[in-house]
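Just the one chain here, the form predicted on its own, laid out as structure tokens.
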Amino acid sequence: MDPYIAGVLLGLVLLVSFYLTGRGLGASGATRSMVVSAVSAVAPGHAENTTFFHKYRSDESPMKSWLVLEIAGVIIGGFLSGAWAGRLKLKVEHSPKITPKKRIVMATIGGLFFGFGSQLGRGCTSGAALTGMATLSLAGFVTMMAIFGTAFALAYFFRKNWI
């Protein structure tokens, strides 16, 4: 999709999210909610005695969280969009210079770092940056600059993985 059109659509989705739920967008909170619920189900003693798990533990099912429903909608929407555009195929996009396996490993490592960083920074790109900027929060602008600044600074070292 054209990035300008996608940006406008994302802004409209953010606006509708504020209107319907009174909250913005976010993904890392859903992941945290599901992890805390899974650990509480498998090892309740550990979840009770660990500060992090105890802090976010809830008696309610994580499936009742609006963030989890949002992520389910993103997954379903992604599949529908891919099917509509005729691009619903199982394949790995990668540079001719690397193997599909290396691409998957690098993407997984990057995703883990970003997920860990989103917990340290108290939000992901959607929550801390986009929603923060939409509410004119200084932290939202700083987060977005940090995300893009870090990506720009490190792109030189990792460019061989996609060029």
Given for the second form:
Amino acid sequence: MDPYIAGVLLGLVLLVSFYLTGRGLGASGATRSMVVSAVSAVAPGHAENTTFFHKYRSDESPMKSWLVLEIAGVIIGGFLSGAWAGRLKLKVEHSPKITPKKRIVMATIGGLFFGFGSQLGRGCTSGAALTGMATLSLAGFVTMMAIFGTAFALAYFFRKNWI
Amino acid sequence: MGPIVPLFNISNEINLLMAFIIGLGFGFVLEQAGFSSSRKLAGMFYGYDITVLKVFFTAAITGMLGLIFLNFMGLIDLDIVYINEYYVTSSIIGGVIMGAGFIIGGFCPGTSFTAAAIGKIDAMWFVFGSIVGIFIFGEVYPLLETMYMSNYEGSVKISTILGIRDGYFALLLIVVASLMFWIGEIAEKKFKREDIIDEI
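Moving on from the form predicted on its own, kindly provide the form predicted in complex with its partner chain as a structure.
Shown next: the complete complex, the earlier chain at its head.
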């Protein structure tokens, strides 16, 4: 799809979300909800005594969390789009210059950083940057610049993974 | 008048159904934009594919203009719409850590879910990594709490800081984004990588 058209459609999805529910889009919050539920189930005492898990602990199941339901939609929506475009395929996508194994290690480390940073930054590219920018929040613009600025600044050091 | 859910006491079940339907649209558009490919996303940082820039800024501007127009027509109460709170230190440091994660891992959380949904195994590992990252944050939170809560500025708007009206800021952002799109498209020609574009 043309990127500008995709951008307008994404902006409209975001707008519908604001109009209907008063909140924008998100992603990392859903993962947090799952982590908190998992910790509470496996080690309830630990979840109770750990400030951060306790803060986000809810007595309801994670399946009643707004962001978890939204992300369930994202996964199914992504799957439907991939099926429609004929892109469904189990594979490790990597540059020919690195092995699939290295790609998996890097993807895992990248995810670890992103997950950690999203909690410190109170949201990721969706919830903090995109949604924040649409509401003109200064936090959204600062987070966006920090994310993209850092990725640009470090691009040279990780070039062998991509180009 | 919107937002509908908080103003009309809509039941939680209906709200969750809306979340699911909004997510369907979100995931579908992300995948259609090509964001289920890490090599396409990373193209942004090497100049051979600036789809991220185009989609991200077009979406932010569309959402921003939509909110401004809905507010102007009295169709949405912006006092109820959530505006992200600004904690200077943690916004910047969190963003820097996320930026490192982006260039190392090639996804952000939202795009990793759509990529995993179409079978990208590396994206599934990214999701696993982010679960671990969030768990670690939870464990070390007491050490970071002071920094996490420091320099709180409230739900401050960028237009307020600049001392201009929201509409003027949106216009300014459109001009800046157009310039970036123009420069980005020149970069796409200069740093062209047919071999990568063919594969993604």
